[in-house]
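Single chain ahead, by itself, as structure tokens, in the form predicted on its own.
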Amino acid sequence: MQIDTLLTNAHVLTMDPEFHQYRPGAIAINESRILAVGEQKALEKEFTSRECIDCNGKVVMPGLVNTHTHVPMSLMRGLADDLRLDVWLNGYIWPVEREYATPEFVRLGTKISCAEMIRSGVTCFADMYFYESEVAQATAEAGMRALCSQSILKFPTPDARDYEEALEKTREFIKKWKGHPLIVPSIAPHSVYTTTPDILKRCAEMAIEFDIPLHTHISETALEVENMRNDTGMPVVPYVKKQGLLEAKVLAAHCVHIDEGEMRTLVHANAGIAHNPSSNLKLASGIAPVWKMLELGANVGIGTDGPASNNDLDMFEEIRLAAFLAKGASGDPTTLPAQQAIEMATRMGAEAMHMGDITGSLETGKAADLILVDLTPLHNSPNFERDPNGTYAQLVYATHGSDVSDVMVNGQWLMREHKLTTLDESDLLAQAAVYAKQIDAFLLVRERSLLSKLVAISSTTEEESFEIQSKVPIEDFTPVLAALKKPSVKILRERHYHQFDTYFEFEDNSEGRIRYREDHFIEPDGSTSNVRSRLTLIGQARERSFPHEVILSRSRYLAPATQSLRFFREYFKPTGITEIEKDRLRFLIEYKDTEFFVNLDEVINPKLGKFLEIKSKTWSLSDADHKAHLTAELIAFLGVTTGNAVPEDYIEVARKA
């Protein structure tokens, strides 16, 4: 029978369910499919080929399957390292993505990652990112196979104003790519903490409608799990099951912090799991208990995660680390043996991606996705042949990605004798260098500016304000409270807060300071009904003084504090921190047709006593001058003298005290 290609003189590792090996072995390929795998003599008798390739004794095995990554992020490799996941994402990655993630950026990053993966023997990968159609296009042009997952998040992303638009675009993306010979489209609700129940349900419904995989992050960090328990009273896996997510063909990335019950739930749902050892270690997310998952029958693949969090896409490195971690964490050196580690990186990984019928093993009818690996270099010598499992051990414990010499996907060579055939590396590197300079410049400006750093992490537009303010120490609130009831004053709103202020100070005081505030809303019965957190960038210099120690204070930029205080400490890196606790009765009043805030503050920590504080926002000097005179008049009306007024914020008062 005439065929296109016959590979001979090979040590064939099929990675089929029986782990057949053939040495010397051969593989018959016609067009994009494998026709036969077996002993060399038998296949040479059965087939004649247009191209017969002598593999020179190299290992021929299925191409490696990278079950979780974000390939365009190769353009952010090394952008910010040695940070916690929330600081890394919110402080650096997402701001850069908002600024630079365009279709062009995504295509270039994808091609760079494809080149890197081809060189280290990856033929198939699962991606999750924005502009996923561009990822699919660049991947198909490179000749690789991929599960391309369009990300859906609850807030605006580079490619969608809101999740409704993202879902609409995902529907069109799926229609465009479904049935492609190399690309399997997928939908990716990013995680429980970046989505809503409605998003999870609608993503699951779309995945079921089109019979495509659903790719998501699950239980990557202990904080994610803790927050889910606090918010919903249940762990992550039961929560996503409740939203119907597990009705779809799920690929769950990470699963670091799941218990045995959650593992069983995933197994029963036939969900695949992507283990990302390097990324989880680098970001200190933990070690996934993959040995237990495997014991329970889960399909667990191995992934690199994105090249910005790993920072490479070398699957041989991941396979080795996965085996070592399982042994070290379980305390059993027989845990996750080499053969099983290779299985995770090939056939089982493909099954975890719900693509096991297409790729992952060298079997008749499957796609011709394979690699040639040279086991003769110095670091992999000598070779012992008495144990048939010895080759798996060599591949896991001694082989490097650079030992891959040839790569074929869908019957087409993507690399021959270490030379890429579909991608121009020098051109890709030159384009990447241009982006690196632009991003460096962007981050350098942002790192020098507290305002830029504040805006970068804010999910809403910042608000700048100037305000007239005056502060007077008093002994008793009673006279002021009585005066506020007089007809000359109209109370528009009143609140009772318990406030915790943390001031971040910096070496360059011209930048001002950041205040992180928690407002605890106190009800009449003394209970706390709500807690609000926000950030304020307070300019350093006051703009102008008026009589009676009334001042036009600095500009203030406000932003919601959507992250923890610990996050902001690590993100802003202050050189000094001051904490102030106070109880505040706040009144929004109208006095002589002008609105003022009247604050009755008792500063508890440090013990500074009681103060009357008057504030009013302003935008012009003439308006400020008018409000300054009214402020002095209002203070007198409230029965307080301005003789010992304090022209400073509480932080300065605290320092003097």
Contents of the next structure:
Protein chains: 2
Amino acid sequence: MQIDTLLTNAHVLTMDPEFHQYRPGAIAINESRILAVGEQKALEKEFTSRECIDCNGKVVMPGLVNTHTHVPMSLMRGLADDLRLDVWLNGYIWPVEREYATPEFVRLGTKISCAEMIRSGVTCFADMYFYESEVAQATAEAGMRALCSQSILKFPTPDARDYEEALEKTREFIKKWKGHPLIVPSIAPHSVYTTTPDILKRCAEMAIEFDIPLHTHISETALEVENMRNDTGMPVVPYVKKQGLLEAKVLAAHCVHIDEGEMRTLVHANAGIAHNPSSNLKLASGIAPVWKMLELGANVGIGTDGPASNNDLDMFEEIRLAAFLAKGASGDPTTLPAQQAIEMATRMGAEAMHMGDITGSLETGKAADLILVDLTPLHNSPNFERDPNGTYAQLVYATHGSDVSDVMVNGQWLMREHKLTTLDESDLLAQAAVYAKQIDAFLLVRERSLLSKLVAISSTTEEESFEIQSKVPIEDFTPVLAALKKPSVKILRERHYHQFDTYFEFEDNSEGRIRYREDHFIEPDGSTSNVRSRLTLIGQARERSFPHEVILSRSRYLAPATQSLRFFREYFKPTGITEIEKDRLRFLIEYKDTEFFVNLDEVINPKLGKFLEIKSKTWSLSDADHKAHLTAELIAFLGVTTGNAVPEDYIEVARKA
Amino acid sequence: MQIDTLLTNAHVLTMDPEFHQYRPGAIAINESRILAVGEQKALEKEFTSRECIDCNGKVVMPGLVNTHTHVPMSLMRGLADDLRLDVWLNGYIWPVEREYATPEFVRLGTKISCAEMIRSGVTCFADMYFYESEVAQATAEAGMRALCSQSILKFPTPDARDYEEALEKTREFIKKWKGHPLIVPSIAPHSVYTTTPDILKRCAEMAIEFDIPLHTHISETALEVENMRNDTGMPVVPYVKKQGLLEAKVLAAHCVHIDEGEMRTLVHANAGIAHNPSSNLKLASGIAPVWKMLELGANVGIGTDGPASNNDLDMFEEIRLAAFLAKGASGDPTTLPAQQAIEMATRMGAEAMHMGDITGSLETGKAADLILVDLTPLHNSPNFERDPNGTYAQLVYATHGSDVSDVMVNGQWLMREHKLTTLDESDLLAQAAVYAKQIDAFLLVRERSLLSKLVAISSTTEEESFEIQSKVPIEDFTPVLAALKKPSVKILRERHYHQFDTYFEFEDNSEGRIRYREDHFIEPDGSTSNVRSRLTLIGQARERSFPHEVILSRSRYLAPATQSLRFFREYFKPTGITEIEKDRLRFLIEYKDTEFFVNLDEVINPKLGKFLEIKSKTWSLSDADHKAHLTAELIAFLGVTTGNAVPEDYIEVARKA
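Now the other one: the form predicted in complex with another copy of the chain, given that the block above is the form predicted on its own.
Full complex below, order starting with the chain above.
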């Protein structure tokens, strides 16, 4: 029979369920598929091929399957390390994503990751990010196979203002990519702590509707589980089961902190598990007890997680670490032996991704996704041959990613003798360098010593916010209150409170100032129902100006102020302290489909008088532009002249007064 | 000033105590030493050089210091993996060492390890093995720097019949190498469980006498500590302190299971610690709490351990793992940040080896031991530059050993642009392949399914023994008992017991047979004082024959037989069972400076009569030769004619009878 390609003189590790090996072995490939795998002599008799490749005795095995990553994040590799997860996310990753994660960024980051993965023998990966259609596009162009999972979060994301929009876009994404020869689209409710029960339900429904996998993070940290237990009385797996998530074909990343009952639930639901040993150590999440999951019959794959928390995509390193950690943590060196580690990184990984029928082993009918590995370099010598298991041990304990010489996906060569065929690495690197320079400059402005000092004592998540704001002195609140009752305004919430602000100022005011605020909630009868205190680092008043004295301001809400004002004064040693007391009527309204805060403030100390203040949170520059325009319009609508607007905080107004 | 070499256009990480960096920086080198390190402009003004090397912006840093390894073991890499430590040592490593560890083997293994280490940026290592003078010779020829530690054990070793001989040879070794520009000789009492208090004391004395480091394994496994506590009531560090060990300049490898008190003791004694994360995981020893040791001020270096238990010598992998594990195990991602990890792998490692005055950082006066590292490959891109700590993070979290392009030791280039200058890798690999083939064949004979089956149920250490033995039927014990009283024989021990042996035989007798033995100890009054049972796998009766029907036999003592005879019968399903009952008078004697067991046996069931049996343990062929000769002589001396000797076990005698 005439075929496209015959690989001969190979040491074939099929990774089929019986772990057949052929040496010398051969593989017959036609178009994108494997026609036959077996002893060389038998295949040479059966097939003639247009291309016959002598593998020089190298190992030929299924390409490695990276079961969990975030490929565009290669552009944030090395951005910041050795940090607490909350500081890393809030201080670095999320601000950079908000500013830079565009379709172009996503495509570039994907291609860089693809190049790195091809070089180290990965042929298939499970991704989860934003603009996932761009990830799919770039991956398909690189010729790799992937499960591309569009993230859904309850927060605004770089690619969606809210989760309704995200779900809608995901539906389009799935329709576009379903049936593609390389890409399997999937939906990714990010995690329990970044979604709502409604999101989880609707994601599961969509996954079932399209019969696609659902990719999510499960029990990555002990904190996640603790919070879930406090909130719902159950750990994470039963909770997601309750939302119907396990009805879908789930790929659960991490599972560091799940108990045996949860493992059984996942096995019963045929959910795949992605084990990410490097990332779990680097972020101090812990060591997932995968050896127990494997004993219970779970499909556990191995993943690198994103290159910003690893910091590479080297599956050989990850396989080795998976085997090492299982031994070290179980106290038994026979735990997770080499053959099983390779199984996790190939066939079982593909099964965990619900793609086991397509890839993961060298078997007739599966796609021709394979790699050639040279086990003869000095760091992997000598070669003992008496034990067929020795080859798996060599692959796990001494092979480097760079020992992979050739990579084929779906019958197409992506690397031949260490040369990539589909990607231009130097071009990708040049583009990445431009981003790195911009991001460095962006972060340099943000990284202030005052911030570090604050972060050091903050007990909870830092949360940055950008706000469009405008402030106009007025004589009387009555006309504004009347205008707020007009039908084109919808009042969503209304509160009355008395605010005592203490500002700490510093010699170098480029670092901004810290505000200690006490909010006294005033009930309709005039009584105080509640007091809360919090710390905020407020940047330069004006990040950017728009017409009509509308400005973009930035502040970082650091933490509930659990210490006394006196403590903070001593800790920060400000060079100046200013106090401002005011009475505030606060309205959350909707105007032209956009949410605004309308504050009617009377500054009592110092006596500055009355002000109308309009604020709206924003996450992107184009959105800020749009809201600045609407703000000016809203002020006019409320019957106030923008001509008098003050582009400053009360503290500046006070200083001038 | 005119000098030999000026490195320019470098990103210099000095790793000096203040962590100075220069970018663009330069390094002035004359002969073997660093003359100056600093800003490029300043150095270019000060020096003119015969060789000026443009480093193209690469990182130039001190070479990595591998603080614990066994370099000749590269020839046993991948020999056997995923095994219990006892099985791995007793079943594979020790038998192969006994058979193959010759000076030639040691030199070849050393050179292969040197090649691998140079390629991945190691310039200095701490070794511990046998024939250490050969290790030193091969290392010096490769141009690397090393602390070469001659092992001392209480057992016979490949290079010494006993520890007296080992100590004597070590003294010669130290005298030969002390003062060498690349080699620091050292003495290595292997561990507490393989030495005696006398060995520890005498090693410490010798180390102090010559002012050289003392290298040992401390608290590698929980079992070692448990045994030490059971035997002495104290953990390992106080015990070695009691033997005076900490008076020497100690390098303590592993320290996985030491408590805070022991850490403080080591710090107080200025002992260095070698942390071996890969090996400790792979052998399931555990995770050493190095972050606590560092907090207490210990000098903790990083080591790969031997390439047979890692299975490579890649320090970049080891550094990354050290940083990862400290975070994962402490639960804090800020633990062991990248800069500190690199410090451990350079200056602090050299200090732990008591070689901090020579190497470990780029400082004026230290040896020119340095490496060039390319941080621009795709797997390490992009490069963020705003944070000087980012470079350390890149080195720890994303650099591969293969990113090292150039290596200099003591002013000599050992690698230039990825080409080794002192070693011929293909020649080394060809030689290694010959050994691998021989060792494979040797082990194939040993690896029998019966053994695997036995190992699976054995609860304690398997212990192989080779014995020279001869057996002669005699009429009467009286003349022999009389001869044993002659002055040329010294009786060291004497016992009387009644033995019940049950032999399990199998269809394929090439696997040997299993003996279940009950020893009933008989007191002088005829009462039975104690009974012990044990299992032994006995190989082919005759491993080798010598004149006068003296033979070399091999048996593996597997375990105390904690199960019933019935259990073993059902478990092994032997095809034949033979029982032999005998009465034995057993003498341990010394004859011509050699120990022999003299057994006066009366085989009661079946009735085979009386026998004189002579046995002596042996560990090498030349020793076996010598003892075979003495055995024949001893039989004659005891007044027995060797002409009737039976070169068989009792079971064969019984079968013939």
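Keep in mind that what you see is a predicted model, and the values were worked out from it rather than measured. Numbering follows the first chain given and starts at 1. We call the rigid core the largest set of C-alpha positions that still match within 1.5 Å between the two forms.
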{"item": "Core-aligned C-alpha movement of F47 between these two forms, 2 Å or more", "value": "no"}
{"item": "Residue shift check between these two forms, rigid core fit, D16 Cα at least 2 Å", "value": "no"}
{"item": "Rigid core superposed: A482 CA moves 2 Å or more between these two forms", "value": "yes"}
{"item": "E633: CA movement between these two forms [superposed on rigid core, Å]", "value": "37.1"}
